[in-house]
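So this first bit is one chain, no partners, the form predicted on its own, shown in structure tokens.
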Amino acid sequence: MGRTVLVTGVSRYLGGRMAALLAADPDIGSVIGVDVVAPELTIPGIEFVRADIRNPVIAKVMGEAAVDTVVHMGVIATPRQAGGRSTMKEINVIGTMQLLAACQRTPGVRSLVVKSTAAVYGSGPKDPAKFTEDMEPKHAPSSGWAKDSVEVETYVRGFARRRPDVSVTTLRFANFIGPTVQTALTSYFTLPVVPTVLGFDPRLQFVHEDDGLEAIRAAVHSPHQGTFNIAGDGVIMLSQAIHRAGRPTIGVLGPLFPMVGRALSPRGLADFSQESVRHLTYGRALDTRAMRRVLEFEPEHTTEEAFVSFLAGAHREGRDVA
């Protein structure tokens, strides 16, 4: 009999994908996807259970599904998904307490898998040329996403010293780009005016949407503990990228740019908040050296590569790249 994997957040775009990618695994015995609302399109190979993660209520989903593997999708990257930033926080952070009391509760689960983001090395003038996963940040993230997740992964921590014999794998992933995933950041490179911070041209690391999954899928098959940086090779000057998408661009002094960039986004789809002025200002780039070694993973797609994918996928879809 295969494993018994729990994903949340499969409502969302990446969730319900890894939900998928898992449910069509041979080696893989269940899939239990978990979300406050359906997901619009039915997954298949799932058993989807309509379960809010910040309410103890999941423990019990757990434990009647002997669940053994849980895959934590749940950290939300924007105010604009979880309808304020209030509820983004507490779903967030208040969320995964109570996931991570679950897993507590439930001895059966052997394996924890962790979506997190390398928005918690923040971005400034004093980073190194590459953040390895042992470092500590030079400019903390002080708010929004970034922040949740430094609190996230602090507590991933104390539950891998609660459970020492439960596997704790931190993914942390570079911006995710590609065909068809839609975040803040393509949501920028889209705009009708792309602003930028006048005198800086930062450096922009990528994750394929395909090889983030696959690395997530990876890391359940071959549980190993610890943290783990995730890109592509290479990176991509800010410049070069908003040449490659043919938008016009203008430069904006450091100060103004959050409320011009808030003007040109009258959606309000990319995101202007403190930590993204700050990454495309500054920018940032990791040292993927224990993703290879110890994960033994290897992306298909290159920085730049997948920024073409997602540029091809723009242009299918019509979402008005020249």
Second form
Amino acid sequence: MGRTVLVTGVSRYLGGRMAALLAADPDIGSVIGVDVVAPELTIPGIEFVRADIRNPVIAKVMGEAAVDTVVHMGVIATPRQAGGRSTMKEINVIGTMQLLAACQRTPGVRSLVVKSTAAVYGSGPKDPAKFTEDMEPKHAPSSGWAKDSVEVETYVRGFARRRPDVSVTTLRFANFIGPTVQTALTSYFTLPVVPTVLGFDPRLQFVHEDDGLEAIRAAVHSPHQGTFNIAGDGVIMLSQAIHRAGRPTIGVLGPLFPMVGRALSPRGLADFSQESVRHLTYGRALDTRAMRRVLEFEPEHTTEEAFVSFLAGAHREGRDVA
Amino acid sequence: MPDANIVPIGPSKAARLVGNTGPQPSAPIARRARRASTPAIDPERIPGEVWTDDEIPDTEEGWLDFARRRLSGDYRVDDFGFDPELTDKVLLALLRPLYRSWFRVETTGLENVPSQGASLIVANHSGVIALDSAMAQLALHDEHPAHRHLRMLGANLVFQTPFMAEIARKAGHTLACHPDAERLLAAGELVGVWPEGFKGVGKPFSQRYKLQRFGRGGFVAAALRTRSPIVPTAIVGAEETYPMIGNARTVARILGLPYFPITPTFPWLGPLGMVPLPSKWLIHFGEPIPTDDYPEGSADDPMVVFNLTDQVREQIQQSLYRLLVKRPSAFG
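Structure of the form predicted in complex with its partner chain, given the form predicted on its own:
Okay, now the whole complex, with that chain kicking things off.
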């Protein structure tokens, strides 16, 4: 009998692709997708359960289907995707707590894979050049997605202590990028004029969307207890990325940057919240040795290649990027 | 562990260097041979993660092609943000007239800096704005036979100040912290530290060439951990570029700076007061202090770290006195 995997957040792009990827995997018996809203397109091979992970119903679903592996991709990055910051926070934090409570109650659960983010390290001038998994943030995130993710990780660690028989893998991803995924950063790079913080040129690191999903699959296949950074090799400077995209750019004084950014992107997904501004000021890079050594995962794309594939994809879609 | 145990099998490269190819070199020679060996390069290193000097591509192209390529973002940086192309073609080129004509820098002791492999350059710091570090970087790049890039460790103020933050990263520098120091040394880089920090650059003119306290000795621990030799370096001349006769503490506090200099020309002459005085500079790279003789775990022994820090400090101070005697006059 194959394994039964539950994936949360399947109605959003990456969650949906992940569920489909696992469903197509011969080693996996069945895949149950969970989200608050139904996916726009039916995902082949998965059983969709419309359930709010903020609600204890999830425990029942897990028990009945004899779920042994849980892939948590239900943490939302921007308020726009959730319909407001308070809903976002509720889905992210309360949702995770409920999901973990359900996992704790389900004896059959053997492994949990959590998609987290490198944003938990924060961004600032006191940061080391590359973060390893054991480093404490020097500038702990104080708001938004990054802070939610810090809280999510805290609850996940608590769960790992209470259920030592479950293998818990937390994956801290660099920013996803690629030909199809849409994130706050991809919207930022497609702005008509890309604003930057004057006097700063941060190092950015990306993970190609395919590599990111493969990393989750690798963690599902061979569970490794612990936290792992996932990123494409190398970094790209912000100015370099904008030049590659062939976009006009404007340097804005630090304090005015969020205001100008929002003015240039009135309805877009581009994010000019505090944490995002810090990231676009100071940048961040991850050490990925543990990913190679322990997880034995090798991304196919470097940061630069991932960015180039994003540009190619944006060009195909006519999103007006050179 | 007795040193006599270390007998190289066959004539090693290092043993040849010291002129002994006999089957049983004496203990001191074996030790010297070991000193001459370069520290091992981190086996888990990803190529391009930290750019070593021989990995930097060499391009022959005109300025126009260069500008065009730069504007299309077609270049590479290492994981620290080091942009060797920009550093060589633009940043160092801008400093060169200052180095050659204005300060007439004379560099000695370059043979003490290895042509490859890790080494920690430790130098005195002075002169209000850290021109001495820039000159040391240029000296090693232009005058060292291997044209080495110096990767400096800077205070976090550097990385939070607009423009300085951007230039520092692109010139290959990073934050002074253990992980970064060790990552660079483990990759076989030449790393520069100015352990006096702001106490050194912001000291009054009356204190010139008197070394300040050497931080907490973190640089020594990093060198011990990576078994990299320490090169004590003395820089004479930077003190007279901006003779700091006063410090406007209130202004400094308002601007969030560690000090606000008052010199005979600044701020009285406005922007003209920012021109450094044309002092005569001497840089001497001293004899390396090996760190591979210390037993495992010495980096965590505070006494070893303190003693080694003192040794480095003393060597730099002596070297400073010698250079000052050698220099005919401050502006000669």
